[in-house]
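What follows is a single chain, given as structure tokens, in the form predicted alone.
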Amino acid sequence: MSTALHPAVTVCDHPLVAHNLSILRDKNTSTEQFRATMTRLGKFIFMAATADLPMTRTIVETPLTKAECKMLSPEVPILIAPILRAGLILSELAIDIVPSASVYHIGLYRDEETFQPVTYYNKLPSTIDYSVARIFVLDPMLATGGSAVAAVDIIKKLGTDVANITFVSIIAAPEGIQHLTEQHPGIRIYTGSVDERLNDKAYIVPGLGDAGDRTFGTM
């Protein structure tokens, strides 16, 4: 199940998501735990991010009979493009969905005195037909949506129509969606919790800390 607060957001309203958030918020949470706790929420958001992929009809042969079945269209890439590091631990839960997507990282960090991002790593190709393909771009935190807007950036200039392109968070910010928003109307946004607001210091409140250190215990 789905709410939607903003046009452009979909919240993923289920128990086990709040439950999942709830442990992921707790500061007592272990590293180990968080990461496998990060993993199991993810899938329930990717798994509603991609409810609308294109299919085709095929007829296979099943033990006794033929059967019209529904596939993923193979005319239409799917491309997973995490941005480093927090969107590691989704790009892998993601890859395991959908098997016969591509993953492609994006390098973005952000500065910590201007909270501008910084791209220092960019691996997407220039082979693939960006005007079909469906693109989800992952990032655990949408906090001020700069790094969001800035591999949106680099996604459209290759070609791509925003209405393609989906963002998917553990949680967001009112911040990061009126910015990201204003920049690409007409992107989707799928989270699981729509927080309260960002901090002085850019970070999202209540939140659950730095996703990035918690997922891979650097704190």
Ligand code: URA
Contents of the next structure:
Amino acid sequence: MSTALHPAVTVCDHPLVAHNLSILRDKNTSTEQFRATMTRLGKFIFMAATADLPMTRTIVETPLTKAECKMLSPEVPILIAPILRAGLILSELAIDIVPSASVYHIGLYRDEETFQPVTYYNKLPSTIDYSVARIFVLDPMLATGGSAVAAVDIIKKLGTDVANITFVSIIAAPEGIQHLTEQHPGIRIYTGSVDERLNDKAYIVPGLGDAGDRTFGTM
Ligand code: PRP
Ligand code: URA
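What's the form predicted together with the ligand like, now that we've got the form predicted alone?
Below, the chain from earlier opens the complete complex, with every other chain and molecule after it.
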């Protein structure tokens, strides 16, 4: 399903990812269609990002016999960390796929003059062993990488090894990948596309515009 292009980055190159990305990029796509498409597309990328979750063996009695099965390891908590706002749309599908996950909302916005991230919300689940947890930071857009770096800074302070942190995005810019991997070597990045570049307003080109505004209809 996925093609590794850079040691840190996996681009999900499935035809349905490309198809749904085209719908998201189209400026004429309605808010309703944008949300539905983001959810559909995010599932592919989240599934790829979670492909190596640790498993444990178990015996299950089927109606016919005992079967050797595998389940998610109960010793490894899974934490979904959406960056508000746009990450919320991805967290809904992630919880749907991994119902046992806890959610750590990280409120960050990018100051549109300095492009620096500003933190405004940080609500941490208290019952998690952060030293072993697998953490999935969700944000559709990796642009300058400032928001992603700030979110991972916050998570690393909890005692998490960067090897257990995966950044899940829909579109990434080369500049953001460089910044995030330089600041947090060892992090893994899953995305639907690595686009060309940033423009002078630090928007991803060709991109899809403002992911938060298009998701929540606040254009
Ligand atoms: C967008 C996006 C990322 C950030 C990416 O959020 O969802 O969080 O910009 O840009 P960066 O890589 O240059 O930091 P925004 O700041 O627009 O906030 P919003 O989701 O609340 O609209
Ligand atoms: N944030 C977005 O929502 N889109 C971009 O292209 C860059 C930052």
